[in-house]
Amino acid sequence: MNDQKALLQYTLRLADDGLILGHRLGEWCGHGPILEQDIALTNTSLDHLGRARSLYQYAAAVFNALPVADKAAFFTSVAIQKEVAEETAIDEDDLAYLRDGWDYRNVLLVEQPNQDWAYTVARSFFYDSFNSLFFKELSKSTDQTLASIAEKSLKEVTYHLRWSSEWCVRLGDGTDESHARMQQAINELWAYTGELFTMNDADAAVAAQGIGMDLAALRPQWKELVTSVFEEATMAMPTDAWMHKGGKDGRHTEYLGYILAELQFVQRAYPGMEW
């Protein structure tokens, strides 16, 4: 994998994570347990979507600079291949709305369904605690665009982590019912956390250039952070066992297809529409 294609795949994954998790959290709009938390979660969703847009804009610029042959082979989406054949420059909307599921590179954790409040909190906490470490390292990237996005994102991620960790404690150290639901959510989602630290070819390529980092090196810090919150929340730490993976390489759960069907419906039904 050459340097630009690795950078493109890496940037797309960060954008896809934000888009898919932002969509999932946005599903709570109007359905939160109380008005204050409904608004808080909706604002967090917008933070993820805003970061995704910045990353998609950068990914589109990287893609448009590739040789035609590389462009044609990068995505399987017929709609994007058509634009490449017509020598049309793509933009962030094309990347969000015209790619098919197997062209998405988000980790499997973020596409898992909301289920209940505890499940949503656990999913956010695992991802937020990872992001707090990841974006701190990415802000040191030799790629100035990614470093700038990471630095801006850190301010948002700090709030996200505070919110999700406080809810972990609130539910875990609450009633018997809230404790049981929180523990069940943690146990079920734990198997999706390993992929956060899995290095694929794109990760290795950008790390070698100083753009990215060794994700495995973040895991001890992440586990220490998670453990400290779980202790306060009186939650049991799951044992490390088999972990799900594949999202970074385009292999997803059935849930992503349903997300994209809803997310992309209007653009697919009325191609090229702008507002």
Second form
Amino acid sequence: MNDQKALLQYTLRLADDGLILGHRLGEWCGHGPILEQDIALTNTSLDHLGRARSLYQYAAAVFNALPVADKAAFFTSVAIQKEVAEETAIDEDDLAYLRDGWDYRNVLLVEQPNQDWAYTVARSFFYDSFNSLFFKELSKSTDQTLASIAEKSLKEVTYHLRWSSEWCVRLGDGTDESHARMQQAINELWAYTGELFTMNDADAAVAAQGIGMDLAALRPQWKELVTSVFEEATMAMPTDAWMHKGGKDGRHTEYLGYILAELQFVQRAYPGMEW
Amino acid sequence: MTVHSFQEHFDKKIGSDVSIEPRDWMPDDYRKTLIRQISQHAHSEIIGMLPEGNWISRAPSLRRKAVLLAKVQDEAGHGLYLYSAAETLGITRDELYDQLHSGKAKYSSIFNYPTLTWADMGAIGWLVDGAAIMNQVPLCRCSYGPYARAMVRVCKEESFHQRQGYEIMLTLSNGAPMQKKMAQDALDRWWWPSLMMFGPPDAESGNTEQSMRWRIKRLTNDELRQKFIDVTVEQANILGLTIPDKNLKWNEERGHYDSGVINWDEFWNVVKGNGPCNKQRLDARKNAWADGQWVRDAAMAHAEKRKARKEKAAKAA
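Pass me the form predicted in complex with its partner chain as well; I've looked at the form predicted alone already.
Once more the chain from above appears, this time first in line as the rest of the complex follows.
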């Protein structure tokens, strides 16, 4: 994989993570258990969406600068291939609305359904705790755009992590019911945490250039962070078992297809229009 | 002071436009009217999140998605200030929720109409938030201080919402023919319900007279409705859309638009619960509340455990 293609793949993954998690959290809007928490969750959803937009804009710029042959082969998307053939530059919305699931690169964790407050908290907690370490490293990236997006995201992620850690503790150390629900959510979502630390070709390529990092190296610190919150929450750490992966390479769970069907509906039904 | 002099003092304040504050004496009916009106307003904000919330997952661009999310979040915020304003009158948020869930309290009946296309996000912002602003700007001078202050903040945000709705309509009207058709269809469906938002005609509005005397209300339903029509007709012209009222005509003599007769049977039917989405809207809120019970219980239990641990540690020290 050449450098620019790896950078594009990497940037897209970070963008897809943000969009899909932002979309999921947005599903709570109007349906939260407490009005103040409805507002808090929408804020977080907006942060993820905002970060995704900055990253998609960057990804679009990287894509537009690729040689035509690379552009034509990069996505299996009729609409994007048409734009390439017409020599039209693509933008953030083309990336979000015109790619099918196999071109989406987000980790499987973020596409898992909300289920209930415990699953939503657990999913956010695993992701936020990873992000808090990841963006700290990424802010030192040799790629200036990614470094500055990471810098801005760190402030948001600090708040996200505080929110999700506090809720882990509240639910874990709340009632018997909340404890049981939280433990179940953690146990089930645990299998999606391994993928956060796996290195695919794009990861390896950007790490070699000092743009990315060795993700596996973040895991011990992440585990420490998770363990300390779970201790306070009186929750048992899940035992390491089989870890699902595939999202980073475009092989998703069944959930993503439904998310995209909804997310992309208007653009697909009325193609090529301004909204 | 005797009850009589309390009343006199209150009347004097109302007469000289001095705001009434939570600790001030106020007549029971004034308090009741305010609780009813403020809570109805708060519930409208919360129920109002649902028809637009429908389209957060389907917004056609990332920018629209973010703006819509932020807008619906603002509505939650409005609900929050309004519930807080109502609480200053001696009622709890939980009691107010109970009144909503049991059907005792009402909310704006416009939210019982469905949002069927993306253009509905434009029409709601433009017309529904536009009508809300007309209703709410005079409330910034309402005699009850906490309500008036909440309204100042709400109105600022509503005017941003109205502009974003209008901007969606403008984009659609200047877009492809089917986008313009979508915009017209949305205007056709939302126009009359928007006019109904101002409430029944003055002659039939039971609460208006007393509310005007108490300076809770500053303009009558019909005055506000007329103002809204006059402003909105011009805006529709700029969009190149047609308001679905063949009797709409400028009246030189009155200096206002004349308009057709509102179907009040439809209005009362929806108020009674027979609108297209009454059941879905209320069920969504009831489910959110019931499904969230264990979460609220957990938060409460945890807070108590924490407090107990802290007290124990303090004793040991």
